[in-house]
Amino acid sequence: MLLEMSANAFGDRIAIGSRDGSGVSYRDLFENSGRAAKFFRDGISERVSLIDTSSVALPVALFGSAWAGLPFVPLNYRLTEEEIQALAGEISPATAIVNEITRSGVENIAGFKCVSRTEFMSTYQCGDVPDPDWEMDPEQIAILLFTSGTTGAPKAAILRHSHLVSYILGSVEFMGAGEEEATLVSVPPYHIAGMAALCSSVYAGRRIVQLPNFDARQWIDLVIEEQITHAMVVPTMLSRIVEELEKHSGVDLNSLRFLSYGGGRMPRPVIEKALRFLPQTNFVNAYGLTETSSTISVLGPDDHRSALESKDKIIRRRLSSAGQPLPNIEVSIRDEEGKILESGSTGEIWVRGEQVSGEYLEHRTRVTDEGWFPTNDGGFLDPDGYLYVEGRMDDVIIRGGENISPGEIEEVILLHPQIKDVAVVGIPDSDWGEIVVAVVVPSSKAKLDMLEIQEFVRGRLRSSRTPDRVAIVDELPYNETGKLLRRVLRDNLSSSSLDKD
């Protein structure tokens, strides 16, 4: 139905590609997804799959699965061949959009139709366009998206139209975008993010460029050669984009309005610095997950250039927040027993709201009675409502029956001049059940020892939250979403890696 708006609307416009003229209309779209449609319903499918890189098939998957009243499932196609074969037994029978590469791995699955993009691509691209036809029930699975299973294995989050639809109302003008106005989308087509992207920028009528593999030099290229004004990354795309605007002075990305980022705990040091390399960019810090149909929670750019300003200590720490929750979005903080903590006290982040889903294919849903989705994230709100993220609940060290919050030292040890990431965690100790490790990054060249990292934290927290141990490495395991592997780097350290000294 939004689709149908948009090509109503500005059938003319571009839709997906370069604005040269070579991409596809916004009515082309509408109605290659249409032929789609009736090429799903063709089958014996009860799924769309996509398990390929980003493309102008993608969105005519999207729509078309939803034309045809199908959920949409775009599965992790980095992942092993072991690993998205366990995924797609999950989601048989399914139609899959595959590559060269994943095809073999999953086309011997039971139920799995395998067809290559350019055979979904034949399919689309001429023929009659039915009817609008779908199905009006916003209770209707829309899409599947795999959590990234960073703390474990990955389990297939719900999201029906009516989460998607309340997301889109809530946060996006219709038609809100000038003729002129393109968005890069460079996160992959599994992440919410991706999603989000595209039925965001089809609401709005934005052009759509997609990046499917990111590499920082070829995303500022492509800001530059299409005129990007909207783009979305990860914390670790935008560190890599601030590494090589450093290396090549003078580049211009005056295109560029909104840079909106999210999907992990973001280093002030690189959007300080962010910041001042792209003054004329309006940064946007969108704090979501995927149970939540995408953003929650944004801090805006008025918020992002007063906090980079100030001399005031507590606005300056805004530059860490996730802002403040969306209007129709309600945020408590709340500790084991459920119940609701003051403002700065430090508990489970609870959100509520039409677009929050928080149920699970084959488990059963996580949100309470009153409609109350528990996160698993920690966090507190401050008195002016600002939300602050420090991590998983599970990553939680508890030190001699104390808790200690990951995300508060890192954050203390980030403004270190000399440290360019950080990630802390705890490891088992006889003594006190578990000691804390920082694991640093330092700066190029940098020379940093255990003991000053230590003096540096226990000048600014109480002793407790001084880390018992330092590694120095050179370069933190994240995955390609961003998201840091912190049960990869409980499993990588060793005595021998750790600074005693």
Contents of the next structure:
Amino acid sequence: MLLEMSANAFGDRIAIGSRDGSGVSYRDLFENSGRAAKFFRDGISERVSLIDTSSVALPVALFGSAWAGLPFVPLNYRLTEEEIQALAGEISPATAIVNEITRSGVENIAGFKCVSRTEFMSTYQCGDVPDPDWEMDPEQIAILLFTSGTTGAPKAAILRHSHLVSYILGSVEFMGAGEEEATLVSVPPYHIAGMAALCSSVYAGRRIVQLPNFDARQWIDLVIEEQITHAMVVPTMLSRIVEELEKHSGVDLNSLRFLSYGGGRMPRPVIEKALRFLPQTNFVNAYGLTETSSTISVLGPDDHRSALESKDKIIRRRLSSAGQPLPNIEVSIRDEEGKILESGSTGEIWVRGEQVSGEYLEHRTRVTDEGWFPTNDGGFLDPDGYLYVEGRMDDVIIRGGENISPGEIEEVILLHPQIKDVAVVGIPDSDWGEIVVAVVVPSSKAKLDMLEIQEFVRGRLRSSRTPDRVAIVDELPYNETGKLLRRVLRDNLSSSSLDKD
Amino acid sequence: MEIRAGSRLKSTVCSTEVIAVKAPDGEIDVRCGGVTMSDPSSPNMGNGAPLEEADGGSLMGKRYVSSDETLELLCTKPGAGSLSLGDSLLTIKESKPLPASD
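Now that you have shown the form predicted alone, what about the form predicted in complex with the partner chain?
All chains and molecules follow, beginning with the one already shown.
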């Protein structure tokens, strides 16, 4: 529906690809999607999957599935063969677009019809275009996305057309983008931000440029070559981009008007450096979950700049916040019994709005009768309504009966000039139940002293927040979309013998 | 006619087409150019002219809502007629563009 409108209004405009003339127009994208829909409607497949990197075939698969009335299920191609097989089993019977690496793992699964990207492209590039006979049933499932499962087994979050349409119509002006605008998508297809970027860009009429395997140097080169105006990155990507900009002074990314980030906690030093390296760029911090059709809260460009320049601690601190909720979204902070807490108190973040799904395949919905979705993220609202996200509720450390949020300690440790990255986790302890362990990554060559780090925290937070132990490592375990794997870290720590201070 | 979210409607007097994003239960009279809109599959579409009191036109990509916001239509093809629920004209519901969050 969204794509048909764009194809009718601006058929010749380039929807996806390079500005050198090789790109695909909205009309072509629409016709390709129609032919793809015909291919997907084989009478057997109940879903369409894609186990491959981003390519021009991705939007065709997404919009073709919608046209055919089948849910689109992009899977993480980086998972192990066994993990992919388990997820594939859950979504069979399905047509799957695969690559040489992922094909072998899934081609023998019952009900799985595998096609390579090239085979898929040849089916949709020629032939008759069917009539636009799609039905828009708002209750139909548009996308199934497996959550990253940092705290447990991946769950398939259900996004119905009603959720996505509500998000897009509420936040994107139809064909609101100028013809020169282009967005660089470097998040993978199986990430909600990747899906949201395709839908928003198509509806706004903004050209999409894809970077399938993120690399900071290539990202910078593409911004310059393609005169990119908009981009979205996860924190680890921004951190690498900043490192690259530090190495090569004089790189000019003046086409880049908007740079948004989300998907994990952004270390304050990284965003501060980024703001200084890219003085003409508008920064946007977008907080959202797969289950909420992407963004629910935004820290806008003006908030970034005023926080960077402010002397006021409260305003400066906003650089670490997720900004204010969108107009169509309500946010409240609740205690364990679901009672609303006043501003400043930390609890679980609950959200409500038409774009919020909160339902999972084969699992129940997590949404309350009143429409509230408990996100399992902890955080608080300040008196001006700025939302601070402190991490997953499951990651809260309970030390001697006191709830301690790792995010609060991590933020302080990151202010230490010799520390590049940190994770704070709780590990089991016979005295305290759990103790606080800070795992730190020193910046190059820095010699770090455990006592110094403990002192550093003690001077800034309540004494219970002082790490009981400090471990120094070369790097922290992240998944490829920049989410810290705390579970892995905890398992490693519990099984290894740490030096006690 | 009865309309539900997802229903598509065509004007009988101009080129306007809409899709319902939200609709109240029961029979309602959605008009374009002052004349009741019809199912897109029915013949004789887009001929004639809008009535004088309803010739303000519809705009592509805009959302139109009734005064109580129980009916919301998305204009997928623009035309010369104005959209109304019975006699009362629908108004444009502005989206609030995000500062490009994705």
